[in-house]
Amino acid sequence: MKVGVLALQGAVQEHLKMIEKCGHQPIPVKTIAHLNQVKRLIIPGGESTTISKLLVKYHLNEKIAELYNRYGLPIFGTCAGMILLAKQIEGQKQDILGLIDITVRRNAFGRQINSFEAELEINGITPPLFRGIFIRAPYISKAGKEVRILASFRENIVLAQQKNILVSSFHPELGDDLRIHRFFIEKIN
């Protein structure tokens, strides 16, 4: 299966490698033509403001929303990707896709210097525990009724799913554990 990674900025190569390790064909997505080739899309961590501006500049925001709303394109957003997929960002206005009914708090666990790793219990994926890598991570401060909470850390939601959208505060692409990528590729239809 062709699985795309939005390749405008951020942790693109790491996700491409994870897709390949899962036995699927990774596609870097920079244009609408690339987007039209994929059956799944990952929006990586990086700088959400920069990615947002580039999505608008290249009209990818409209196309991603259309593919999700019309065809149910499965999308996985990590860190900045989660911010971009959210309906709302606490205290900020930014161009976002607004495809999952969550409110996020940016840099919720602190600045870059406060980055950390934590063992997470993930509904439907663990045991054993999953090692989450949090870098300037957001978390979900509010989730709509249709949002399924898959993992929390210190009572803050860090992994969730609504229909064909999966979002995480942490970076599963920076470790060796393929379980979350496999869950996204194989279980979310």
Given for the second form:
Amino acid sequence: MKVGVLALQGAVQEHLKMIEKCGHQPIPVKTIAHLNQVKRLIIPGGESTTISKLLVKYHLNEKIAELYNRYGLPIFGTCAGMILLAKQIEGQKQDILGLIDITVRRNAFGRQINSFEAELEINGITPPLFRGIFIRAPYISKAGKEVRILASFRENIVLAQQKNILVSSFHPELGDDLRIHRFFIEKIN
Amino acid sequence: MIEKSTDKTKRGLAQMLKGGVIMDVVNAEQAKIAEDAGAVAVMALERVPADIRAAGGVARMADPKKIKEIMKAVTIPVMAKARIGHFVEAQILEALEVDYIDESEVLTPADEKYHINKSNFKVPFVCGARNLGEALRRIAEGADMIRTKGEAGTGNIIEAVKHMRCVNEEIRALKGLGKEELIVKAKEYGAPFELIQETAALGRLPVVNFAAGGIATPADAALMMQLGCDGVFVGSGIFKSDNPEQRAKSIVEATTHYNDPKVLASVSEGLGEAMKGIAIDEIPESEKMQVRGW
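Switch from the form predicted alone, shown above, to the form predicted in complex with the partner chain and output its structure.
The complete assembly is shown below, putting the previous chain first.
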């Protein structure tokens, strides 16, 4: 299956490698033409402000929303990707994608000096525990009724799903554990 | 159980910056302009390199007050520079909780023999390099990100190209070598064997590698990206130009769409004057910043 990774900025290669290891065909997505080829899309970690400006400039946000609303394109957002997919962002306006009914807090665990790794229990995926890598990470401070909470860290939601949208605060693409990528590619539909 | 400041979180932040532009800023207002233009991070400093070059004298870490103002003004990561070997400036920057420390040749070195032992710090470091040996020595000291040095404050891309090509050529030359040959390479480059071996296996540096020193136009940024760097630093190139807002945006777009000449043509249009720039052979050897560090 062709799985796209939004390749405007951020940890693109890391996701492409994970997709390949899962036995699927990774496609870097920079244009609408690329978007039309893919059956699933990952929005990677990076700087959400940078990615959002580039999404808008090249009208990719409208196309992604259309593919989701009309065809249910499954989308997985990690870190910055989660911020772009959230309906609300604390303290700022969200006018990019807003496809999942959550409120996120940016840099919720603090600056880089507070970035961390922690073992997580994930609904339907663990045991064994999953090692989450959190880098200036956001978390979900509020989730709508339709949202399934898959993992929390110290009572903050860090992995969630609503219909075909999956979002994580942490970076599964920085480790070797393929379980979350497999879950996204094989289970979400 | 949680673990902070691991290799994965320190190198990982640099991975999140890939494909992006890190811009030098000297105050909160410039930081805001950089963020609005789409910078992935800003480098807080007292003066941009072109002004450091013009001012002469000793260039030091920026005033903590200024760094704090910049940190308050933006939500993107904030980096700041410490002098080569000045581990107390680095301790101060860590206490301020900047997101990355640049042990930088743009400032006047504080130690003629040793770089900072960067492994001692919780905050990650980026360091400059002109070749593979220099890059791997910095990584051995604990750098989590490398930038090729170029020649800062010149607006002249030639040295950045030279250093990127040099690193690339030296990595290519490791391909297919046996262990005994890699040991000799380690000696030749003055770098730890394990890092030489890892680089040979990966076919690239084991950490993210940005280009720096002389990038002044969208085309310069795309050139460095096509040569294989992971992203770019732009120092004087933005705020020493006619129209910083527009130039900054255009360099961001050029870094993303570096392989699309049509986009590059469109974003290069009507930017006004770039920074004036300096020919490299006009700079006396003793005033070159790239030769600082070893």
